[in-house]
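Form predicted alone, single chain, as C-alpha cells, below.
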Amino acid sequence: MSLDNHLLLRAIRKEPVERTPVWIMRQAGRYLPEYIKLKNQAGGFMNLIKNPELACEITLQPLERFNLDSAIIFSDILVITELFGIELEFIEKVGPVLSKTLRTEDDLKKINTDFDFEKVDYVYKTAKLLKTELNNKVPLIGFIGSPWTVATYIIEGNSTKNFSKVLNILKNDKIFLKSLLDTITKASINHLERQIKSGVDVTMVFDTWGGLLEGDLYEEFSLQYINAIHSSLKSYKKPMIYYIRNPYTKLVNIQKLDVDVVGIDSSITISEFNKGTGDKFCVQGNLDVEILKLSNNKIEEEVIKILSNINNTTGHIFNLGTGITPDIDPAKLKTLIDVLAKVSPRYTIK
C-alpha cells in the first residue's frame, strides 16, 4: 500500500483534501496516563527513548486513542549530542542537562567528528519497528533540532531562560559559533538521512530557539543551515517541516527558506503568515494549547476561527502552536480532533 495519496502528504503538496489533516506536537507523552505508567516502569525518559520496543509502543499510544494523521518518532532533538561525546540526562522538573559544554574552538577541537552513529542507532531501530507496525496507515515523521537550537543547549548545558552564554558568544566569537554550527549541521544531515533510510516519510526541524535571532543574524546563524540540510537530503524527496516560534518579525527571512511546510505558534494568524511569505508554504498550526483547557464549545469556536482565517482550501496541517502540555485532559484533545473532522470539510472542499 502506498502512502503517496495520504491526506497529510496531499495537504503538504497543496493538493485537494476532503478534511484538514491533524497531528499534535508531543502527541506521544506526558499528558497520557498510559505513557506515565510506562515511563515509571522503565525508570525514566532516557530509558524509554533508548529502548526501540518501548519507544515504538509510546509512539503508537496516541494513535490508538485518537484519529491522528501522522505518527512522530518518540525521541528528542538532543540525542544528537551523544555523537559529540556529551551525555544527555533528563531531570524531573528541570529538563535536559548535558554532561559537558562546548564554548571555545579548543573545546570543539577535542570532539571526534567521525561520528559513531551506533550511539544513536536506537532511533533508527525505532523507526524501522514503527514502519512495520504502522503498515503505511499514516506517515511517520522523523526529526532533528535545528543546528542553532542544538547549539544553544551545547553552549549553555541545560534549559536556560536568559541564554547569556549563547548571546555572549554570538556577540564576541562568531568564528567559533559558525564552526560549532557547521559541525552540528554535518551530524544533523547524517542523523536525518539515517532516519529516512529507516523509513520516515516526512522530516521535521525544530528551531525552538530561533526566536533569539532577528534579521541578518537569523539568516546567518539559523536559516542557512536549515537550507543546507534540506539541500543535502533533497534527492530523497521527503517533505520537510520547519517549526519556529514568534515568526512575525521574520517573515521576509522565512520566505528564503527551502522547505515544504512551516509550523508556527499562535502569536500570528495563518493568513498573516501566508501573506507575509507569499503563500509559499503549506502551514502547520496553530491553536494555542491553553484553549484545550476551556469548554468544548470554546474549542469548536477557536477551531472554526483558525479555519475561517485561511484563504486556501488546502496547504494546512492542523496542530497546536506548541507541544501539548502535561496538564491537558486527553478527552479535550479528542474533542479537538472530532470537531476538526466535523467542521473542516466546509473549508477544504470547494
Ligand code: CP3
Second form
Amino acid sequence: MSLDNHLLLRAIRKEPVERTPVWIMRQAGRYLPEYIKLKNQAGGFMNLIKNPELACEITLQPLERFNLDSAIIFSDILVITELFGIELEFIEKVGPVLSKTLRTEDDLKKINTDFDFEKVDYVYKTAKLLKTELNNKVPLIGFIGSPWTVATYIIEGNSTKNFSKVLNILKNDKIFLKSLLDTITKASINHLERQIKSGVDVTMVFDTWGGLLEGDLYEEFSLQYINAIHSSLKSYKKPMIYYIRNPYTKLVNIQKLDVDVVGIDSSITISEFNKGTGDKFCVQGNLDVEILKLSNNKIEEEVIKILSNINNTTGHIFNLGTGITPDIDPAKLKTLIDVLAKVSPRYTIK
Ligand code: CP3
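Now that we've seen the form predicted alone, could you pull up the form predicted together with coproporphyrinogen III?
Up next: the whole complex, starting with the chain shown before.
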C-alpha cells in the first residue's frame, strides 16, 4: 500500500476512514521507562537528539508498544537557536536554558544570519534513518516551532510563566520584534525544507504560545509568519499541521490560516472549533492529558464524548490537547489507543 492511502493522510484530506487515526504529542518521552534508561545512558536529552541512531531508536520506542498511526522525529523546536550561535541546554525540572538572549536590534545585528545548517544536521540524519526503518508503515512528521513561539524563548532565555520581557518588547519595540521574527522565519523555512528533503511526509508547526496574542496582534506577530512558511513550502505538497493552545478567542483569525490541520488543546470542543472556523480544517486533538489518570471506564467515556461531539467523523486525528506528561502510566495510554480502535469505527464515515 502506498503511504498516500495511509489512514492519517486520508483523515487529513477529510476522506472516509475506517477508524480514527491517533498519535500522541511527546509520545517518545519520560513516561516510558525505556526512554529514561536510554537518556541516562546517553547523559541527557541533548545527547539523545544529537545522535541520529539514538534519536531514531527513541522515536520508534512508542511505536513498538502502541498501535500509533504516526512517528514524529525526536528533536525539539528550540534546536534552531543553535543556528543563531546560542547554546541550548535542558535542565531537569527547569526546562530549556539558552546561553544568550536577543532583546534589541543591536543583539540581532551581532548574529551571523548566513546560517550554517551543518550545526543541526543531526535532525536530517535522524529523518533519513527513520524513513528507512519505518519503511512506509506510518507517515513521519517533521516539525518546527512557530517564529513567535521560538521568539518567546530567544527573548526570555528560558521557560517563563509571565512572559514579561517578550510582552514588554511587543508593546515597545515592534520593529525589533519583526526583524527577529523575519530572521527566525527564514531559518525555520530552511530547516523544515531540509526535513522534507530528508523524507518527512507531514510537517507540523508548534505555536504553543500563540495564545498570548489576541486578534490583530495574533495575525501580525504569529499568523502571517505561519502563512509565509506554508506558502514557501507549498510546492512540496506535504500537509501541514498547526498547533495552538487556547484558540477560543481567535477562531475568525485562525480561519485565515492556509494549513491543512489545526491541533487544539482541550479548552474548546472540536465542534465549537469547527463551527468557528467554517469547517475549514482537519482537527487534531483534543483529550485532556489528566483523563489518562482516571479509570479505564472513564477514559472510554471521554473518548466517546470527543467522537460523538463531532458530526460524521472524518477530518479528525485523535491526540491529546498537550504533550503527554511524565506522570502518566503507559498502560493508560494503551487503554486509550485500544478503546479508540474499538469505538471509533461507530463514528467514522466509511
Ligand atoms: O512529540 C515528540 O515526541 C517529538 C519531540 C518533541 C519534543 N519537544 C521533545 C522533548 C517535540 C515535537 C517538542 C516540541 C516542543 N518543545 C514544544 C511545543 C509543544 C509543546 O509541548 O507545547 C515546546 C514549547 C518545546 C520546548 C521545550 N522542550 C520545553 C519547554 C521543554 C521542557 C519542558 C517539558 O515539557 O519537558 C522541552 C523538553 C523536551 N522536549 C522533552 C522532550 C521529550 C523532555 C526532555 C527530558 O527528557 O527531560
